[in-house]
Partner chain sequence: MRSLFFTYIPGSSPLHILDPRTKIVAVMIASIVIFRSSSLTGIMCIGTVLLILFLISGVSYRVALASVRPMMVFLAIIFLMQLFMTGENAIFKLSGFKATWEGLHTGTLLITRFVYLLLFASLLTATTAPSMLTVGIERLLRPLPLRKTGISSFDLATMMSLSIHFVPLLHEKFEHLMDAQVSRGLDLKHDPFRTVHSLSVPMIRTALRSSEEVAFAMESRCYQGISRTSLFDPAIQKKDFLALSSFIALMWLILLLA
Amino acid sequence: MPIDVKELSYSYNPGTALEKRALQNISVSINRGEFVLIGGDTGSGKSTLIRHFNGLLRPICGHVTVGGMQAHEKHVKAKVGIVFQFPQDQLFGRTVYEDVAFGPSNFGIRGEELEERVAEALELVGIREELYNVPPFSLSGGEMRLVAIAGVLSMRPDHLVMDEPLAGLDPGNKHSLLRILKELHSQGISVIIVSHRISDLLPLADKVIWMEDGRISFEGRPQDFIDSGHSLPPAITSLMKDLRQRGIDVRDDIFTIEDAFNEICRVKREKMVHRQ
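Keeping to the form predicted together with the partner chain, what do you get for the structure of that sequence alone?
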């Protein structure tokens, strides 16, 4: 079920003094199972773009289809789950369970299957069973965010879209969110992350889309993205480049700490062999 965007343009408040062209002639397609980063500066149209993926906004020009269906059909909302910025603000249920069950029950899912889905989603984000029946507002901010994410996952979407998921998270929470995203990706769900600082996420991505002023200015592999100089490379990549400039023969197309460690070990081993 790929998301297909063809020649999409969108303006806010068309025909008034406040008219604002937010998207211009965007074409992109996202396949099931891909890990996609959508980056770009503030106001470049990222949030506007993802609001088209499940039909919250309707294109003024062009069209958006999901697996052949028009994006505004109701069924698509279960296929493309969107977690908005500060999702904890959307919680309303009397209990964690009730809140997470909201999504699937809107699509007519009841009884055992509903219970199964809620439990599955909460387990995935790591919310313990004791918490299922407490009010969501009694949880910590980080836990509330996880519950809100579970509230989208319980619809069993094919695509999970998240707007600025790392904003305001401490390193611990950040780490566990990344683990959840990896897990989802390995289950074959496509993960689409929107952020204006994407360098931390580059190692996970299959594809990077960079937006500028309502247009796509780059689309391609993370490695090519770093080479294209659209945004600062991750700190570890800069370090490797630095080492290379100082005459140490390491590869500089590296962006995880693990790979960097292995690479440095390799170079060191080679040197030792040389000396002997």
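Same protein, the form predicted alone this time rather than the form predicted together with the partner chain?
The following holds one chain only.
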């Protein structure tokens, strides 16, 4: 069930003195199971774009379909879940359990299946059972974000869309969230992340989309994105490139510390074999 965007344009306050063109002739396709980063500076149009994916905004020109259905159809809202930057914007239940159960119950899910969905979603994001009956606004900011994600996951979507998910998180919560995103991706859910700083997420990505002034200026693989000069590479990638320039025969398309460690060990082992 791919998300297909064709010749999409959108303006805020159209036909008035305050009209502002946010998107200009955007065409892009995101397949189920892809991990996609949508980056760009503030005001580039990235958040406006994702709000078209499940009909929160409707195109002024062009089309957005999900599996052939118009994005604003009710059924699509269960297939494309969006988690906003500020979780308090989408939490409203009296308890954590009630909040996570709202989406599927709104689509007619009841009884054991509803309980299974809620428990599955909360377990996946790491929310402990003793928190199920507490008000969501009594949680920490990081926990509220996890509950907001669980509320989307209880719908069992094909696509999870997140706007600036790492903003304001401490290192522990950031690590937990990255682990969750990896797990969701491994289950075949497409993960679509919007961020103006994407270096922390490049190791996870299949594709990068970079936006400027309401248009897509780059679409391609993470390594090609780094080579294009649109953004600074992760620090570990810069280190590997520096080692290669110094004559050490390491790969420089490395994004994580773990991969860098393994690559350096590989080179060291090969040198030891040659010496023997």
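What we label the rigid core is the largest C-alpha set whose atoms superpose within 1.5 Å from one form to the other. Residue numbers count along the first chain shown, from 1. Predicted model only: the values in this text are computed from it and were never measured.
Visitor: Tell me, please, whether between these two forms the C-alpha of Glu270 is shifted by 2 Å or more, with the rigid core used for superposition.
Guide: Yes, because once the rigid core is superposed, the C-alpha of Glu270 moves 2 Å or more between these two forms.
Visitor: Could you check whether the CA atom of Gln90 moves 2 Å or more between these two forms, using the rigid core for the fit?
Guide: It does shift by 2 Å or more.
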